[in-house]
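Given as structure tokens, the chain that follows is alone and in the form predicted on its own.
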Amino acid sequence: MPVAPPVDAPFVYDPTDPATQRSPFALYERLREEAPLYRVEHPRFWVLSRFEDVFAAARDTATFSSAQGLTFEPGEIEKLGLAPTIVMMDPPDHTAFRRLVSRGFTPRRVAEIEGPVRAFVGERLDRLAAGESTDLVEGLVGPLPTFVVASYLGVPAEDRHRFDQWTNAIVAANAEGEMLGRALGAVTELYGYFTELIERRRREPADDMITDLLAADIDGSELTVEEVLGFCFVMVAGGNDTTTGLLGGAAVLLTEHLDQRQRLIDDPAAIPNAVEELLRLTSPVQGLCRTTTRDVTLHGETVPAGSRIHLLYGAANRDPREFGPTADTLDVARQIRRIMTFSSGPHFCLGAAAARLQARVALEELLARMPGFTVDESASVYAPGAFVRRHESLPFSPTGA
């Protein structure tokens, strides 16, 4: 993606540059300090990087709309022939649909998966300890969120292998913005599978999200098959690589900051608070776009109506204006009032509680079983893509720290 800075900008922000994807934080600092409203020319979009700006825009859905999509250019979902999903709705449509699906993400429903998640993590750590894999992504942090999403959607155990293959293809293509080219076959097969699963759940209800959606209605009308399929797609595309990014990034931070790791080993009760700090620093979703519905003036410049504007969560989450002079430093005891990792306002991530649960359980088990683990960030590979920052591979050793 060729980009050009504003005339007076002394640097170029290119979110598709592999160097930026690997280590964006110095650039984020320059954006916050030198160009808090930054313009990219091809394709044209604007960037907000300071916490207060990003926080306010995320909550103002009347001005910053999601209805035209969340990437730099509109139309990706329509090109796949899919109906708009919940992440591409504005209130009041979004409000009604969110109220319906949020029943599956209540604290009680999330707590119900802790036992299976802990068993899955334990089994995967046993394999890593036995040397079956030397890669943390392959061994644990890639398969874990796929397992959780499949559990939520009620994918039977005998179908998990196929589901994993489709999910991996979609996650990789989604990160690169190449859904049409790289994953069209997987999308088609996955939709065919879920269409059959929906019909099966009509006949044989189960304790899963698809059954819940089929039993629900909005304003007296049942959800269409397309609407149920759309939500399944959101779960697959949005619930996997984000948690992988969190857990891989957390392992890197705890390898780089052994004093902070030791605090968690000495006091496992501190892990839930540490998860918030790790969510802040990793920011698996580095940013998403909105479309302005009116002219907006920010930092002395006017963004015209109909413009794409990139809300850079990863930069906002390290803004010293919000988090103080140590904003770039891991502090597992930091008391955090608000973060942008799950966005804010109407589009606050439905899966936030499930992501927090996975992170807490994974860290509890990893630090209890392998307190001396190491990961090699220098030999890691990052997945391409401008929106989600995650490892594609991350060399792992059970001992050595």
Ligand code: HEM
Contents of the next structure:
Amino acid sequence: MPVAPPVDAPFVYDPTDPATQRSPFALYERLREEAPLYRVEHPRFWVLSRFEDVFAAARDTATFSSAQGLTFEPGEIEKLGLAPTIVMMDPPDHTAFRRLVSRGFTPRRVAEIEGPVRAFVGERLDRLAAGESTDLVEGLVGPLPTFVVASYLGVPAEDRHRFDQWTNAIVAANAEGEMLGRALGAVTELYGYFTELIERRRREPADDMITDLLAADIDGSELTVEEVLGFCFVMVAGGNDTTTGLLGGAAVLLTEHLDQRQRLIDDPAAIPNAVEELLRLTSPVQGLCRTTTRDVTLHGETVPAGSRIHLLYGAANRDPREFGPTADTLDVARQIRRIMTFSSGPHFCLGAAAARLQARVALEELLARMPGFTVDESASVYAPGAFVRRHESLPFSPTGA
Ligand code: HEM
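Complement to the form predicted on its own: the form predicted in complex with the named molecule:
Okay, now the whole complex, with that chain kicking things off.
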């Protein structure tokens, strides 16, 4: 469904247009410079694109609420009959829930997956080197996050194949926001599967996140099975295509900027800093909506209470007001103070450390084993969807031949 701006808009910004999704950055510049508060008529929503505006709105959850949903139109979760998940809660409910689930995201858990992640990446790179796949999404950056989410949740190895299939169906439908209903079969099967897994973990606790979530107890409040289920769903829907977007986008940037790549080959210790810069430029979650709880005046205009407002993290991350005149270019040595890639404030991504780990390990291994790799952006295909920008396929050559 294409969106329509008002007749007096200075230009058309349509986040549902596939051409915009593929290449949104020139429009982001126009939004920041010419229409920092942009209005879309159909469906009615507003757009914020400057760093300071997006940063402030994300942190002000009393004014910019998540409780009506994060897409352009209300009701996406209700249509599925699911309870609101953590991303669709406001404080104080969100605060209490987040305190409980944070127990599953310990630094130890991140540290422990480094070895398995490195082994997984190595094995996938061996297969790419052998020519078993010529696509980076299929060969590495699609399966890697699925492996990590499954490891976090403690999905046993023998169930991974089924889990991967549900994940792929949910990720594909989720990209289109309002089309999640298409994956209803997969969602139902996944919920059924996790209901059983939760029962099993009650009987046989293991060293995994579901066990941690079941044991979480703060001041006598604990999570219900429905809440654990909803949280597993957020992990699947939020932890996969985002990381695919980061890793695919990183491969494109390092193919386009060989001088920057060389710096990382010469000095792998620079990779963690480069990951921050790649997170900034790729910004896999390009934007999400909030709903205003009161009239808000911004840039001389008043957004009425109850309006949808799109926080464009991807535009904020390239704002020269925050990142200087080179904001649009890759500089692996850039010192970054703040980025919006994982949002900011109460909803700051709980998987940020896991995403950074995957990017660091994938780049370390890829650059050490295949320093001459290339990807072909011109032949790539982007997944549809206004919210997460990621490749569906990205042709890959281990040697650049
Ligand atoms: C590069 C990869 C990733 C990106 C760009 C990303 C981005 C985000 C963003 C922008 C939010 C805030 C949503 C909002 O503004 O309403 C968020 C929340 C969240 N993310 Fe991530 N994410 C990534 C990876 C992951 C991974 C790997 C996991 C799980 C292992 C994860 C789990 C979550 C959870 C549970 C939340 C909800 C936090 C809350 O609402 O309090 N994410 N993520």
